[in-house]
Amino acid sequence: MASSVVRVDLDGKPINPLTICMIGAGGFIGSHLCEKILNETQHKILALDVYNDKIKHLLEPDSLPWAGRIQFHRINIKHDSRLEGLIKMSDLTINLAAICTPADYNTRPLDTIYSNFIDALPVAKYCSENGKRLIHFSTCEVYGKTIGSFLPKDSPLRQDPAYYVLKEDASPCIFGSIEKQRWSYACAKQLIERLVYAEGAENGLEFTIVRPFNWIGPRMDFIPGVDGPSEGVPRVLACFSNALLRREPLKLVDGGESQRTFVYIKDAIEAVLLMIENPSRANGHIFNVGNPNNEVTVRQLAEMMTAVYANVSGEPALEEPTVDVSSKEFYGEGYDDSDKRIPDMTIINRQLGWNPKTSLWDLLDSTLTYQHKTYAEAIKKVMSQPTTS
């Protein structure tokens, strides 16, 4: 329940409620924020999204203690005339929507294109023209390659930070060849990002730009067949939670040798909302929200998880855990990957004090722990029920 004591800033002043317009409230990221602004503070939401499943429970019943501070609108921002009025009614406009799925990268790259440049052009554009401040979320993927990718395997210069940690004001943005359509996701990423910072600059648009470093827990991605269509590839904590989930090897494309960082979602929604709570510090900053301690290969997730989940389920692992498989054969032409994600903290900890405190297995536990509850009943539904011709 919210606090009736006045909270107060970074700096000691007291915080003004805000109405909050939160653009993708439905999903992942917006239900955890949703939840922390509700029960931690007095400000209200507008909350639009085409869906609001993952929302639900804070929607109903009217007896609940946050009743009358957050307020459902079903809308596509791709098309209807409500949304710049929903943003003129509020403060603070946070935009989480987003295709960000890379199977949907090769498969569908023109709705990743018009989904993360396109339909993210009004929201800027209405921030701008009405004085209204912009949370911008993006992603950890604007970076691209490494530099450190392109040097020898056996380059000691490899061992050099400056060659593969990723600082927001520093490091290049290295994409793969046009043909590899992996890409389209973060180039839309990046073109909306150079989109708001002129806004920011030729129109005085207060914003902040949000990148998130593979933020993992509880409500994250879908389970196919179950919470998602049956076809559909997730990203890697969901696939690799699909197939524990139904007793299948994890599938490692390509070795599973590329290196990424994790952080916890309730680690990282506190983050978020010092941002919001915090504009004179915030605006006009990129901040990377991550958790360098947190770092494996995609071969030492599964293998973690698989142990987690032993753990959680009482199930024993499968003799044979993991199956190497192809980027072709598992995301089809045109995929390419960068082989290092680890966000360099010096800006976010140094404007808002934010550091991650959840260490990788306990966020895999809560995360496993969640999914075998909600989920595992389900799968042995799905499974048993008799295969048609």
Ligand SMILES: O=c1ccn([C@@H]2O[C@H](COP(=O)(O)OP(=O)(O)O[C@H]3OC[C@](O)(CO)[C@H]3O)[C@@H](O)[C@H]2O)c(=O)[nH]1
The other form holds:
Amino acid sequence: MASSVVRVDLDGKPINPLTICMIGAGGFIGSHLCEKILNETQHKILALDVYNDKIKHLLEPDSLPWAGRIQFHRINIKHDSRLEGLIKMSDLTINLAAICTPADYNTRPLDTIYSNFIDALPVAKYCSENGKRLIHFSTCEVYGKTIGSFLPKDSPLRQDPAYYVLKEDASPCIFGSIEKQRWSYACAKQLIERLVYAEGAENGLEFTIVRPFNWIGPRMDFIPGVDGPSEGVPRVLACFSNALLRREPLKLVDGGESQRTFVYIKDAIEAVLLMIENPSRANGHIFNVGNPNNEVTVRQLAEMMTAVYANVSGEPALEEPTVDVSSKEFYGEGYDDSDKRIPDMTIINRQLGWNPKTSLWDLLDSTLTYQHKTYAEAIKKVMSQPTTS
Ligand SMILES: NC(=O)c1ccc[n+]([C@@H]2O[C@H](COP(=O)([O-])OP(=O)(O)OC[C@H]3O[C@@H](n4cnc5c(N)ncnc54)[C@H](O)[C@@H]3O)[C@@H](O)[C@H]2O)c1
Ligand SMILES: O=c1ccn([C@@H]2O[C@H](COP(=O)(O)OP(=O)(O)O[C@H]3OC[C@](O)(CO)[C@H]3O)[C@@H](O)[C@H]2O)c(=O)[nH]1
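I have the form predicted alone already, so could you send the form predicted in complex with the named molecule?
Every component of the complex follows; first up is the chain already shown.
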């Protein structure tokens, strides 16, 4: 619950209540950020999205302690003249809106590029023209592949962090060829980062760019056939959760050799609140937000999720818990992958003193407990229904 004690920033100065225009507030990250802001601060939120299912619990009923501090606006930012007015009414805009599921990048590259670049342009422009601060959500995917991935498999240099740790102000952005449409998203995100950065350099826009490294937790994406399309392909956490709930093998794309670092959403949201409340330390910076200690291959992630889910559900794991699939079969033509993603933490540490806390096992335990409670019964119902042909 937000206390009446005056909040102070990292330099001990009082923080005045802000009005925040949050675009994409109804998504995974947006829902957690709204919860945090309403519970712990006195800031007001203008929550913009086309959906509000994930923040319904914050909007109704009127008797909630934060009533009056969050207002939902059902707006598609592609075509809505109210956008500029809402940005003008706010002290800060946070743009989370995007198509950001890999299954879309190679199959809907135009929608992906429009969503991540064209639709984000007016937001940057309105903030710049009206002298409003912007926190723009980019992605770790702008780094693409590591330099090390181009070395021979047995090269000892592959063990040298200089060849794989991703640094905001030093690492190059390495994407595949144009036919590999997987990179449509990363490329659009890179260009909007460059535009926001240039607005800062040429027109004085006060901006912060966030590069999330695989934030995961409750409410991420959807379970196909329950609260999303049966044929939909969400991100890996929901794909693997879906298979565990249905007692089906988890699909490992191209052997599950790619590596990721996963950070708990609640840790990551702490970093965003620090950016919101410490503009003098966050403005003009690009921040990696991830947990370098939680690195696994996708195969190891599948094994760990299988073990955690067996504990949570009380049901033994399948004898053959995983199955290999090719990326062409799973994602279609034009898929490609980031090999490894370890965030360098120097800048966020220096500017905001932020560090992630939660181990991979612990974050999977709380997330899969949530998945089980939320979906186990619904899945049983769906699976007991006769399939229509
Ligand atoms: N979750 C992660 O680990 C992660 C990693 C890298 C980058 N990001 C970035 O963070 C942001 C949020 O990601 P998320 O995981 O919460 O995704 P999400 O899909 O759950 O949330 C995005 C929200 O934006 C909304 N939206 C999309 N287009 C819109 C439009 N035209 N008008 C209004 N609303 C629109 C969607 O309805 C959705 O609610 C994205 O920009 C994404 O690229 C997230
Ligand atoms: O059933 C599955 C699903 C996926 N994989 C593989 O897992 C790796 C991670 O996949 P995913 O979480 O879907 O996405 P990425 O990490 O590749 O990309 C995201 O990172 C950040 C963001 O920008 C936004 O969330 C997005 O682009 C990957 O190697 C898949 O091939 C699997 O084996 N089985």
